[in-house]
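As structure tokens, one chain now follows by itself in the form predicted on its own.
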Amino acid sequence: MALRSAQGDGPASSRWAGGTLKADFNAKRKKKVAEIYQALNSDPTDVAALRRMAISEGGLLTDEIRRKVWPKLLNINTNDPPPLSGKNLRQMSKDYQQVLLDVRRSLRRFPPGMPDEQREGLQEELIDIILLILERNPQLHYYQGYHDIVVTFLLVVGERLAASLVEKLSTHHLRDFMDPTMDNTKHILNYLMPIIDQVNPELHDFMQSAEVGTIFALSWLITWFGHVLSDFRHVVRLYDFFLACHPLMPIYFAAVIVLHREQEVLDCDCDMASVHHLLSQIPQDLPYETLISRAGDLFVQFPPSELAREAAAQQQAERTAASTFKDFELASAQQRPDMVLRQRFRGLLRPEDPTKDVLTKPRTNRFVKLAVMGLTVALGAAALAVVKSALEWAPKFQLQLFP
């Protein structure tokens, strides 16, 4: 018997286990609580301890310490919040209507058993912060999902300070989805292959062609995962890492999640429809610490200075691929498509057929930086810790790429 509880096999050595767990954990939890509050005390603040609380495993912690951080982390000043419009904002939006119709459908946003009247207060709220920074930035153009980042916000900073973050980030990390066409945000969703691409070539080559594109991630990217995440700490965690780090994280954090995912990719049918279908239903179980942890090292391994042109090359493979797809359709009549799609991946046309994916590159030093994938969650974090604020970014690239 006392050979067995010393060896684990007993309840009492059970309780004894998660006793300890849960002390190592409070005590963890303290000591990041701590480091936090010190940073935010430090004179100047110290916000890259900041940046670096908010990527390492758990973020922020609670919404209370969010509510300090998150102003920090976008350089806002609390105490001078955006004036409030005198105008009559509700009859002169032209977008109005359009933010009406995506509050009131926003139900599922809000915590579950909160009582009608204080939701319907917050959706007005809502409504409020969207038109106010339209007014204040004319040159942003209001895109549907835009509500879904602002009620984030809103539920957990209140409405003053809501605004001033919101406002802030449209002007920079989301300033490219709400220009007048969607040309940036095409060209950030085409980072998507090129870093699957870099991690795994047979789950992009079988993903090319199948011909599924990058629409599935549509939605995650410009609602930072807020539209397609129902547990709100899986959002607000995400967000204490998106804010922390490059505009770009997003499109990484996507990838990994497809990366993750692979095995249920490679058995799909592989036809655009079976696997747009698998990809936009995201799975609610996500390991998501350990997800964070490879988007940052994948964003230290792969920058986005490197897969820049690759990103642009993909965008006009993508427009060759659609002019095409219909005469593809059309020889291949006497057989079902996705068979010959399924011939292309498993290598069974000759490599020099000119239906060979267009982006085949050599891989010579893929497998050199794959070495190194084996980071460590808190070495992640260290690395991230010297990436461009999103204060500091300025994305020449585009600008070269869209004149």
The other form holds:
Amino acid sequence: MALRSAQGDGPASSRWAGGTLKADFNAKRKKKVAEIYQALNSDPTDVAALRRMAISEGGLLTDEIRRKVWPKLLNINTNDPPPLSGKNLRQMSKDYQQVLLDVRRSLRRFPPGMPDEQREGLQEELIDIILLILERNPQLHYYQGYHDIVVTFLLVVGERLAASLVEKLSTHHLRDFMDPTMDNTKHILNYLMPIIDQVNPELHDFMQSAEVGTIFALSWLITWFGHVLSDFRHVVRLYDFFLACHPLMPIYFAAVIVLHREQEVLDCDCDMASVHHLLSQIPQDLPYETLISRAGDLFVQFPPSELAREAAAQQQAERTAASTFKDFELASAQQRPDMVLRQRFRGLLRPEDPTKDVLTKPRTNRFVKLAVMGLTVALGAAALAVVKSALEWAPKFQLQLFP
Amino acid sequence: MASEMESSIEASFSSSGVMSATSGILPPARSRIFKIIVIGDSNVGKTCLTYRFCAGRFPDRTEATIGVDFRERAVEIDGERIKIQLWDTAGQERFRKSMVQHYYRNVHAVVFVYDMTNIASFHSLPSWIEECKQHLLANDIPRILVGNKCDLRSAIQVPTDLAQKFADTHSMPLFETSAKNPNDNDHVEAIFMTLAHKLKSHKPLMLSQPPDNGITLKPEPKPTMTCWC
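Right, and the form predicted together with the partner chain of this protein, after the form predicted on its own?
Let us now look at the entire complex, which starts with that chain.
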């Protein structure tokens, strides 16, 4: 079901076509493909390696690979039957009208040049998937922008698998966006300014004086940038990254984009309209690989737990987004190579206090932070972020990890 | 999102025709700014209306607005250069509850939009008006009511007299228009310019005139309460 194979997300991609480096690139790419297949074929599947592949340069490279790896990242068994409903959802769903309006208008999400008939067929499938997931999960509420996420999965993995993947995603990474209100979404947005403040206080202060708010990043966050990036290759590259990481990673990535545009922002008039306008127009030629690795680094340096207080202060709200990320079952225990990380992590922690479960309070522990920094060098920051975040955010996972 | 949808500032300064007198040069930093928020149900055409005014044409494709989009255009009124900022908001209810209120800050005027071919969007107006009251401290902020899509004549569900009655009850002038109608470029223009003139002169926007007389404006001799389709 290579719906967009004609687009060619392979070696032709410009960021890879490094002229004289092409041979080198091809070799690198070939090696990565081999590593991915090795991880896929090992028994049990080496999910941690797949995560690292999804994060590291180039991500998962092709849609063919994504069709195999995305389900692993979401812990979906592709042999399970897809979610179904016998009911006539279009007649009974309270969200049908809104979904219909949004999907009909979402022409830009489909590859340019796709015949209208094919696109319309996909739009119908898109509506069906969304209504199905909403019907099966009455606790989830549709939001405008959800369709931008679902269409990405539909285009990459096809209808059957898309329903399974998006259902899992909706009850995990997207869970907060699908609350009855957007209070938790707003809270997640409140992490944006504290992250910027850690890295660039001048930029932070400028934006605060402009009272720009954070709504310019709302569509980035709740669509995983699917709504604002016109090149689908960039969208799926980011989805590789986000699927492999903590649910808050998109807000770190948003911060990295703002930081990347520091000079433009500071050159702006210091008022809400100017800054909002500048930032909401996302440049289409961002250096994605650099930004991805930077977002990973920031996540490790300034994990959500460190920023939680600032974020809460932004809103004077007690409740943290973390509360809804408890169930991080995706990082399941059988994912063998995590063991390596675990042992290394433990080894580094042990000298400090072998008896205490230091991982419950990593932010107060300088050694943990140093350990993290050390591991960063060895493994790549973002890959580590997966593990570290799971420790911080998922008591259940932590139990599995440290039996 | 589409570059063309989000380049309204550039478009507004480079477009010809109606804009020729005011385009080309950025307004001096100290020109006055009128901040106008545009609200109403999903799919009533808020994005198209604001785009039409700022870029001078109907957009090819629009998507659901997520959060708040911003468009701006510089105009000249009685020799004064003024920036009109239009804040285009998401229609879905969940966005307005916790997201949009930040953008009500320092708003000078409100444009309520409904879809003339969708009675539900008209019936939502009281809740939008209520919403607006909660966010805006000042009660005397000019507000106007715009019925969009009047070009779809055969599908009209909201009769003009009903809308007019509602507008009168809420002391707002009513405009019926179409952001799409290509022969109608002046009308969307006139609506926002009406508002701008009122803001400039600081007069209350609604005078208790009979609706058919429209609102008298020096540079806009045309009656505003018409559907020019």
